[in-house]
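Just the one chain here, laid out as structure tokens, in the form predicted on its own.
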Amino acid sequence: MTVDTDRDAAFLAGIAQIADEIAAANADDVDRNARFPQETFAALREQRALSALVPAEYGGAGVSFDAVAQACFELGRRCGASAMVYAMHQIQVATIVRHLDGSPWFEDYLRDLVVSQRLIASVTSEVGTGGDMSRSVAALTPGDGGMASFEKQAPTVSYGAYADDLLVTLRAHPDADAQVLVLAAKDQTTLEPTGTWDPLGMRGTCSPGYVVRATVPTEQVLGQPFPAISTESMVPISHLLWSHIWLGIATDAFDRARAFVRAAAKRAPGQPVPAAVKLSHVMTQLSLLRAEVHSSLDMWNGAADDREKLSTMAFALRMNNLKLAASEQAPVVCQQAMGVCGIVGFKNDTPFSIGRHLRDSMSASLMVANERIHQTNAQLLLIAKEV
């Protein structure tokens, strides 16, 4: 084993600890109540893992992407709420890292990260754009002494009340149609709620709306623009990590469907059990999410260093998709491996519940409109030269 295996190996054994001790043992009351998971994230602080993706020229551990995404299908097989937390975290982590452009607040920022596992979470939704995170309506505002300030309403913050500092995207001045990403303390920011929070599913991620206020010097916008941004590390790494966050879930779905059918071989040996075809059903369509999810990475991995490569019309079309599908096919696991244990998988007081599941791979669709990445994906296939 290399250095960097070790590394990893490591890290992913931490994390899959913190993920059966910690984040199973209070994923149902995390969702019973739409609570913040505070237990798994004190047990991720402590193990240093907010800081995983931070290169070790910064302090941080430099910890692989295909490791973090890992940690993320050990998550979501626990608690899909916890996972889904870490992954928009990372996020904006590899955004920073990938796009500081040596900017030394920013460097000192990611060393600051390290020592203080500071969370955060993105403000990239807002009234008024469709849903279209690259058309702020908010702008940055300057004001005296190198400091700006801003106003943005957003539909949903996830975990906005428990991060330390917010990422957001807003449009560079008034008069500007040029967009920019600012990192805003928590010291520098007043969220004024503007919504409850009791969804479906998902409901740790704790993602009410707010008016976003703050006023933050000059430096704490990141120099590389939106657009690069956007499409170089956001919106790749967005679906990569948000599909083994499904593929997590279902996975554990299957898991618990299976338990349930050698449960009732056990019960009746030598007898046919008839939710055992079932179960190949469901193996079939967690196989095809498999595959995906996995080819994605290795595409990814093929490409992050690529800037030329990360522009083009196919990897948008390829990372669209894998949004797609996966949020697609997952609740398609939950469901059909419902459909095995049947109604000790729909009580939620069984070892074979999969409510909690279902619901939760319900959000996948919603969370950037697949309607939405479906126009975009017909706007590129008439002109994509490759796909």
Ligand SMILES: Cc1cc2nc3c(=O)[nH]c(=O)nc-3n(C[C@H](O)[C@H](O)[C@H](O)COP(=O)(O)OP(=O)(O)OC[C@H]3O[C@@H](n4cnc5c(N)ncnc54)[C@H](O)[C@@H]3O)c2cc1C
Second form
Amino acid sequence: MTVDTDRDAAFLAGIAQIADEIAAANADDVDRNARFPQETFAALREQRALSALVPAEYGGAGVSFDAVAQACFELGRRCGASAMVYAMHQIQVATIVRHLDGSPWFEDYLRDLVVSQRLIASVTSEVGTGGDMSRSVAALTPGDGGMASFEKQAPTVSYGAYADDLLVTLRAHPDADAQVLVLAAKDQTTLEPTGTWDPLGMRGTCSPGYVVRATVPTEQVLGQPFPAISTESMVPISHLLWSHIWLGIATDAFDRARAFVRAAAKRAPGQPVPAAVKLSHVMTQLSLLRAEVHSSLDMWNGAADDREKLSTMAFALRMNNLKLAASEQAPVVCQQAMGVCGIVGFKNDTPFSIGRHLRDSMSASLMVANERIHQTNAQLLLIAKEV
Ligand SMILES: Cc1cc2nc3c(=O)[nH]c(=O)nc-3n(C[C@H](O)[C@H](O)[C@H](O)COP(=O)(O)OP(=O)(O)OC[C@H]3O[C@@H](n4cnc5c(N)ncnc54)[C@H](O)[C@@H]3O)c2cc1C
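Same protein, different form: I have the form predicted on its own, so give me the form predicted in complex with this ligand.
Now the complete complex, all chains and molecules, led by this one.
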């Protein structure tokens, strides 16, 4: 990964400090109590990290996408849930930046996001469509005075209760199949809880279901059609940032296993440490994950501003494969790292605990079910000329 500007370096220095000093210190409590990582987000807001991706012309820091991906990795090493909330927010910001299409309303929105450090949640999943982002049941219904309303049954809205705004997929009109993306501010929205949040992992994302209802001015609808937004930005950016988090989680699991082996070697100098060989196997698996994540980022960097490249089947296959490979590989690394540490890795209260890493990483294959993505890839593989 290349971080080649002073601005990126300063941004990442701040992120590393927040990750090491705040996210790490609160990670176990966030996990145990399935609570929002408020200390980490207060610090991120103070550093104006929520607007990191907003271009300088709107007052943002204008840091590179690489740096934001690296930030997801750094946060992921310390607290998977904090990293996931940060990544999901950045996916929404990047999507708006890349598709606002000169809209004065969205330009002003970005300026406000910089000043107020607004946090944006995502409402793409829907009861009845599962993780199929390309379909919506809920629709925008036009009203009087340039307003439009919607009601969406959302099964999972991460940090919905803590977000300032929601970016929502909907059908453009009650008679339309075509989808649009709508920005609904919290004061235009009601969230009616439909469930609780007591999951296996990623507990701090605080992601229960809601019925989301809102009435918004139609200027809050992004002008570009959702399929283009999804192909050119939302899907690849999600897969890239998520996979950086999973790499961060797996890297910390490996680091803990390595610390365990080194401590064992120190206790008995000159004696063989049987777990050391296992650690070498874990490193091989971690290297495969790292290679997939970094080479996919390189591919993105070569295509990010080229709509034609972004729309190729080869690019879609590669970004889908990143999600599949990284989401399957991260739990493998965590489980093997636990095998290195043995019982002290299994216990929740030792310096070598890997339970949270393993549980958090197991959400990866569900964040849009891998089988859905495999099915899409299977169809593309039949017709794609290049892979
Ligand atoms: C920690 C976490 C946070 C999340 N946060 C958000 C959020 O903030 N906003 C948001 O919109 N979403 C979010 N999601 C995503 C969302 O919850 C789920 O991806 C979505 O609701 C799909 O639900 P499902 O898991 O029941 O999957 P489904 O896709 O409905 O799948 C259910 C089962 O059917 C199988 N299946 C489904 N379709 C196919 C197919 N075509 N071929 C083969 N098998 C198939 C799957 O493999 C799976 O076993 C989050 C998910 C997680 C894990």
